[in-house]
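Next up: a single chain in structure tokens, the form predicted on its own.
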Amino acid sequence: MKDTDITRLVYAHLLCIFSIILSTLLPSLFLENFSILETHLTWLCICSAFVTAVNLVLYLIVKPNAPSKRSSLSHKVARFLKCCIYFLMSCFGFHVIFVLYGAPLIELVLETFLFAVTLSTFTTVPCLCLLGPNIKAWLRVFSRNGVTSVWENSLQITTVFSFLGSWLGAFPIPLDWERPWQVWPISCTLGATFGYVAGLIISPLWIYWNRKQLTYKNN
């Protein structure tokens, strides 16, 4: 493993918690009124935006595998379709699941769907990005002992966190506390994004410590 792959993977997660905390900042001067809380559905659309578009440019731009040997217009089309098919699945699929585990079915909706945009932004959005439309490439990174590289490593420990974090936001919700960002789903939402924060500041670390037993497959 080379110390410098930390150091962009490093300077990639500088960019994705800017990407956040710009997100939260930068509306506020264009937008009336704009809070985390206040105008929530606004923020999350914003941030997801942001964080999506910043994973984009980082992996066009770091390209952390090696470029695919059918870079014809048509494939590219293809594949880019693909990923935007999988990331509506995405959606979907956590939505569903949401109202699965108690989120409200009939009210609500466009709440719990944007909460699923967002968590499908912190997770699904990186796998697209750096392992494509490749099912099976997913399965092997999320498996043990499956990753070949510094950037599939780190991937298992921000979507791991963004899942911890979420499902640990949901715990204040059904608390007498009368908050107002227990309203469902603000703090499952920002418990995601702690989450995800977190996992973005860990991974580099964790890597890093223990970088001497970690070995890759392409190494």
Given for the second form:
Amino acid sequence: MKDTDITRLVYAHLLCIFSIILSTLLPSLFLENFSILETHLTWLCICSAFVTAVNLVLYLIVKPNAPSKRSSLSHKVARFLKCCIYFLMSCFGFHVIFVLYGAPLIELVLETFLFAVTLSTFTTVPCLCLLGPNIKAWLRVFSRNGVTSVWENSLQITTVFSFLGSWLGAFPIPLDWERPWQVWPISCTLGATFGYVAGLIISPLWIYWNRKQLTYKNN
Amino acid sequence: MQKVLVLLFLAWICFLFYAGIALFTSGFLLTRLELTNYSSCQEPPGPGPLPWGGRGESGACWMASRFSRVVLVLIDALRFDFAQPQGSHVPGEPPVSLPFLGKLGSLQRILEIQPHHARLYRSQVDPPTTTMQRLKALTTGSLPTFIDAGSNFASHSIVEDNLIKQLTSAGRRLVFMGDDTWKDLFPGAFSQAFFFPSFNVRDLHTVDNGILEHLYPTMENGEWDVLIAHFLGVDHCGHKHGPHHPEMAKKLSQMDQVIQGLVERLENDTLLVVAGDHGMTMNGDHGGDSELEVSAALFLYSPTALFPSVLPEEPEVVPQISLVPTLALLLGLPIPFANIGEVMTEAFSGNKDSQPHSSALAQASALHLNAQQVSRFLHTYSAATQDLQVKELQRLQSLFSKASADFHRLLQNPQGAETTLQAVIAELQQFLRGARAMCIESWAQFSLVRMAVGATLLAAACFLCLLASQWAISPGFPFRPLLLVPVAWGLAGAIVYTGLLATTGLKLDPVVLGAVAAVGSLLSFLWKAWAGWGTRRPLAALLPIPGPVFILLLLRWAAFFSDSFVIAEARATPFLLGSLVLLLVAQLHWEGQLLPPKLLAVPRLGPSTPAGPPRHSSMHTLGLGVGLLLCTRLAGLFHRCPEETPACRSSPWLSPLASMVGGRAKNLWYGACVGALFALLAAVRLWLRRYGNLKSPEPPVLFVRWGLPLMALGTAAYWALASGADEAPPRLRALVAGASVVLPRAVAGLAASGLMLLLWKPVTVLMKAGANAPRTRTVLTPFSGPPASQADLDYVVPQIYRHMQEMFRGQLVRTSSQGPLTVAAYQLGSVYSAAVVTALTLLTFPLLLLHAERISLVFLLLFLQSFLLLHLLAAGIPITTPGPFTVPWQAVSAWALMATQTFYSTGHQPVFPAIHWHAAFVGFPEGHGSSTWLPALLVGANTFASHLLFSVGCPLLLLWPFLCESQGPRKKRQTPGNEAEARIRPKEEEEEPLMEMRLRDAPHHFSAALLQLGLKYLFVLGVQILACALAASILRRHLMVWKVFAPKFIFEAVGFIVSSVGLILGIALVMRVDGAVSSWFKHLVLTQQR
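Here we have the form predicted on its own; I need the corresponding form predicted in complex with the partner chain.
Full assembly next; the chain just shown is listed first.
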């Protein structure tokens, strides 16, 4: 059970990584003058869209959590709407946190918000797919001894890595190297992306490494 | 006894740090040997004939004098572009109209009409660009070194050879008017002098008007040879309003009129020099080495033609000290001995109709004299010290001998070609520039041994802090031997060292003496620690800082090694602080201390509830965290930009209200400031009332009730006067002036008396005797008489306290139904923290006065921030009832980070130009006369206010969890699950929270915890200073070392000293309260027995 889960996890993560790589390569075929640094906002939008799409597809294919008992259409629609609201709230929440951390308040609002959207894509969307719009479940997953499956464990790791990546991404900003990627929020978005990818790579490895120690309560 | 030992232990460790800092500083901050040799007429600088007759002629010395008289107009901070002629604008562009551009029209007119009579130069100033250093350079022709920058307050007379000295010994009559800095630099040099106070930077007109009153009469009566006028208005206008203020235009126009008037009155034998001593930044400050600060204007004008060639397109760039040899030779004086400037050859070319050959020869002669003098100086200097690089010196000497030989050959063979002459001039100039470059280079010499030993001492002291902080709370910590033996060893080392020096007859260096003592005591401590440690504990316990916090601290320390990060520290520190706060919240959540109980009871989680029930709801803690972030961000709005980031704009709220134009906004801001003041006051009073500390009739409480509002009123009134002083009607001027002297002093006096009261009677417990006072249930059954010995008391005191807890309901008034109360003792539970908070508030008010009005908002935020942080930290600290008590590392790190953040958000930057000098005038609008310690104290208190407040408030980190206890258990009782339990054990339910009395219950653990807290705080600060020292020594050849790393090190070092003193004072205050509580209990025992 566990080994098959891990294999599926690896494939899912490879798909996510592939989508990110695709989002950097594909648009240059269709768009003129596309580059990650210069048309950064476009890339952010495309990347977010790709990652969200892949996550949704994965959710539909893999169905990691047990199917809900109530499966009426209205329930599904309500659930979907709730997910959308949660996603928007997380975007605004991240935006507020960035400003509290020192991002400019009035200038570069669009940039900051798109960074918030990207970070939400890397963190909130997987949470929504896996756990649904259920804050309590989220709180449970992100506490000690709270994970109940391989999927939740990998979710924990990728989310933490995305946050760490974007946090570390802020460090080059004050340096006087005068590189184009040192501008807010490019280094942070790149950091978040690298962190997410690193989390995607590391989490299956880590789970595989520790598969003997990991015992999930309800599996 | 143990308390005294704790304080002594901390003081000893501080001494170790101080010794390390002093040793490092003595090796790092550069010094230059000041030679006391003098040039004289009789002694030419080198062999060879003196040009143009020399000695024989009257008024001639090394060279025949070209002018017999000179008028030197020094306009302080006359930046080059202030004097730059405004050419016709490019048609497409709109003309720039800045208040400081094109206001000196007379210069431009003269340059256009009489191009052979006048020259404008862009003079290149050597940093530090402070007035005293510039005056030294402008008269000696040398380079003042970095450490001089600090002694701007205490300017002392110049001992080196200088122009003024040469003038007086040549018998010239010097008349001076203006800046009284000259009085200290050249005591008794002037035949007539009109000094005006320079220190009051808010006063734009006194000095200038004083000069103008005397300038023209003196000029016309003719009893002078050299007239020096030093105007300060432009500089003061820059400090007060900045260059972009309309006032600057007025000031410069006034200067223009002065120059115009002087030019009209000049006679033919007189030279007019108009010079700026330095420039100013965009904000009007100076002291550093930015382009705007180091470019000053220099203008020469002679009524007779002086310059041969036509005006250059762009004014020439000359080093500022070039003026010294030029003036000396033009006036027929010897060049000052230590001069390393190069003559401005243009001024020695004779008349406009003289032959090109002879004018070139005259230039070469002047240069040769100059080169001889510089060569003589280098020779003497290198004989006296080893500063100069030998190789470079030899190269220069050979260059000089070649040029000199060429010159002599040329003199003997005057028909020499034009080209040889130009070659000689080029060689001489090359020599002079090389010499100057070498001097600049090598007066940046470090003593590597001292730096290395100093850094090692600092590192060892940090290690000691870490070691002792782990050890202090363990039960068997050998206080006495660990303190006394090392101190004895240190003293022994010092005595041996002194003895050695006395026998060999060397000079005693106090810095080295301190270092020897420190090393001696350190070694013996480490030896004892090694002996005591090795057997019992694993070495892994040496790194006790939890991983994430350690990484944060590591990042912070690493940031000291990057100039970009030092410059950006004002933004990096809040970032790290925010990260630490969110980390704390996340950690609390992760550990399951925040989950609502319902969630924890989810069955599929099983029985894995860690760390007991949650003590705080998650929303509460999250709210604290976000509030903290919000406060940090708001405080960040009060941000002063470092000069290195031109794109950044400083917050306009840092300037005093007096500089605001527009009444409405000013009034609104004033209202906001006073509001902040009273909000602060109300918050503190509310807090004290909440813990029942406002009830007692004791003097400190009365002071808090009545004295604090009085202080707030005084502050508000002072602000009103200070912000509107210029608009006061004339008949009220005297009153306003008097009040602005009295009010700040009164507030400071009130604060001081409040602190005295607090120290005198720190325990403000209100005892209420009930109606039926003598209760039969007395505690002291085992005792029949008064306690005989200390042992008895030790037994009695906790017991009586417990009894009081049972009987008297602790600190809260409760008219409960269980019968009449005998004694109600208020505030016992918060007796320590109330004293600390009161002391902090008392300290805050005088510090507030020293800052600009709008900084009061930052101080309000500061209190709010530390309150939130303390609450947040308290949520994560478990109370271990019998002890040992610990303060976790994250608490101490967050506290230190917040101190740094507040340093920046109160408008400071770790560079000298950013120091708030105006703080010295609060309460002393007329300046201080000759005393220097008081202004230094005021400015220091302004600069290091946040260090002081946070270090005095440090004990709160230990006390706060106990305060928060009063909320925790009560909530617990409310939960339905516990009710049954409570009914079973009603005694338990009755028990009031002991709060800070838990600390008293375990006095040993209490003092150990205080020691540990002090050691941890010292460690965090000590590693900062260590990182600064290492950065400064490793990067000592970095481009930014004098601009960024050295000032950062100095600020960090002084901040460390202030913090350590504050820390010891804070801990001493807590101990004083503890002692007073003990005696209060004794007193209680005695009254009970009667």
